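One chain comes next, on its own, written out as structure tokens in the form predicted alone.
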Amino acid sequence: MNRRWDIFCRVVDNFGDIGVCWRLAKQLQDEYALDVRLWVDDLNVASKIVMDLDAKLNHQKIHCVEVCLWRDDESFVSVTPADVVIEAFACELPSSYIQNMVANEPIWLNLEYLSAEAWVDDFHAQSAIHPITSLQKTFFFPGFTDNTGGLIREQNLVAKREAAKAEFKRLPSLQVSLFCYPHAPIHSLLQAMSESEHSVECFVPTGSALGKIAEFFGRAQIEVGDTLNKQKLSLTVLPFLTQGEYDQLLWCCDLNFVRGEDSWIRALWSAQPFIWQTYPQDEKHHLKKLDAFLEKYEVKQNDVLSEFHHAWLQAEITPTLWNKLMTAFPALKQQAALQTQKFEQQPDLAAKLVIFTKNKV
């Protein structure tokens, strides 16, 4: 068995890439007892996600995973490559590390970004030859079908989620979590929630959207711990949450607004309705990614969930649209639970990675 794994991660898009890589590194160690080394180019940012990480140390073990600073190419001249090398999200391995791979020819995987688009099934597990070293690199695509690399999901996630939900006391108001990019139509969403027919409690982890939220409430700035009120809306600013704390928030809220990749999939596993803000791309390709996912999630184009998603990405959220979503909410909760259960039947990303590497021996 290939027991030594190296995962390379460049910190981009705030905390999304390191969030996925850290979850994967922990799962490979926890569930498969693999010797995992995570190389990160920015330990200061990573320390927000990897709890107990000391950004001043170039090498350290956190939860039995070795976390290392990814410096310049020269620093890898004497580094022995692992049995399995994961190049996360096309981050480009150090050239000196690639040269060291020639001697033992490890399994080299490029872990791609998640997409529900149909072409992923055809490109998953396809290989290419490195033009200089002739090493083989395989492109590993996470995805929503059995023909892809699966979705990241720990083995105990469902049990933890159900236990948390059983302990949570449901309140009469609608509980909403809001995590979004600042260019979202935040003002119109908050206005629609404030004019809602029912009370709404909104929880916002601190981040780049706070400026827009402060503007809505007529404040110069808002801080962690602040609770702001307008008509039917009560909004509370939360501190930066650990991955475990953020999971708890998603599980206990009735509706979750999420963005990017990591929080999107955690919202899927919450078994609650959610609104996903895709990362903006040229020529509006992110809208194609959204529609591809909604199709996999069995949402028809004329459904309110599709209408709301498209308004969130490229228009405004009107009070009429918000109330339309609330009217459909009982059915949306049932659909969310069924869809989550459907995807839980598929093998997860870590399992598929381990199986793939075993078959390559």
Ligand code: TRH
Given for the second form:
Amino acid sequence: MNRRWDIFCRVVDNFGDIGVCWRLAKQLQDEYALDVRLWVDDLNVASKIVMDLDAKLNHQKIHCVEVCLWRDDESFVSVTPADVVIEAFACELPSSYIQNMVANEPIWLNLEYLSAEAWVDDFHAQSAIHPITSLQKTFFFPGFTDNTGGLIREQNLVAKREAAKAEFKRLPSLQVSLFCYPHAPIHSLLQAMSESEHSVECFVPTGSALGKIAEFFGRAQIEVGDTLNKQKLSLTVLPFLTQGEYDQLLWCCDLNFVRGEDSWIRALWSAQPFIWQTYPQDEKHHLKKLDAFLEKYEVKQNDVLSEFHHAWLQAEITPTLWNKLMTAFPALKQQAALQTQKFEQQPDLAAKLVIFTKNKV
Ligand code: TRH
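Having seen the form predicted alone, the form predicted in complex with 2'-deoxy-thymidine-beta-L-rhamnose:
Below: every chain and molecule of the assembly, starting with the one above.
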């Protein structure tokens, strides 16, 4: 069996790349007892996600995963490649490391970004030959169908979620979590929530959206621990949570606003209704990604969930649209539970990666 795995991660911006890589590294170690090294080019950003990480150390073991600083090319001259090498999100491996791969010919996988678009089925698990070394590299696409690499999901996630949900005391107000990019129409959403028929409690982990939220409440700045009120809306600023705590927040809220890649799928696993703000891409490609996902999530074009998503991405949230969402909410809850159950039946990404590498031997 290929026991030693290297995962390479470049922190482009934000937390999605390291969020996915760290989750995957831990899962491969926890569930398959693999020896995993995670190479990261920015330990300062990584330390927001990898709890207990000391950004000053070049090598350290955390949760039995070896977390290493990815410095320059030369620092890899004497590094022996693992049996399986994951190049996350086309991050381009160090050239000296690639040279060293010629000797042991590891399984080389490029883990791609997640998309629900139909073309992913055809491109998943296709290989290409590296022009200089002739090594084979396989493109591994996570996805929503059996023909893709699946979605990242720990084996015990559903049991943990159900146990946690059984303990929550449901409150009469609507609990909402908000994690979004600052260019979202945040003011209009907060205004619509403040005019809502029923009380809304909104929880915002600290981050780049705080400036806009402060503006809405007429404050120069807001900070962790602040609670702000306007009509029916009460908003609390939370600290940046651990990934585990963030899961708990998603499970206990009635409605979750998420973004990017990793929080999107954690919201799917929460089995609660959610609104996904796609990471902005050139030529509005993110709108295609959104529509492809909504189709897989069985949302029709004229459904309120589709209307709300499109307004969140490229317009404003009016009080009328918010009320429409609230009217549909009982049905949306049922739909969310059904859709989550559907995707829970599929094998997860780590399982598919491990099976793929076993079959390669
Ligand atoms: O931070 P993001 O916007 O990351 C993005 C996307 O992944 C995008 O596809 C990528 O190209 C870009 O980065 C470079 O959103 P995402 O993907 O949801 O990642 C956030 C991570 O932060 C996720 O692992 C959940 C975690 N998180 C916490 O651990 N605590 C928190 O309090 C919050 C709000 C998030």
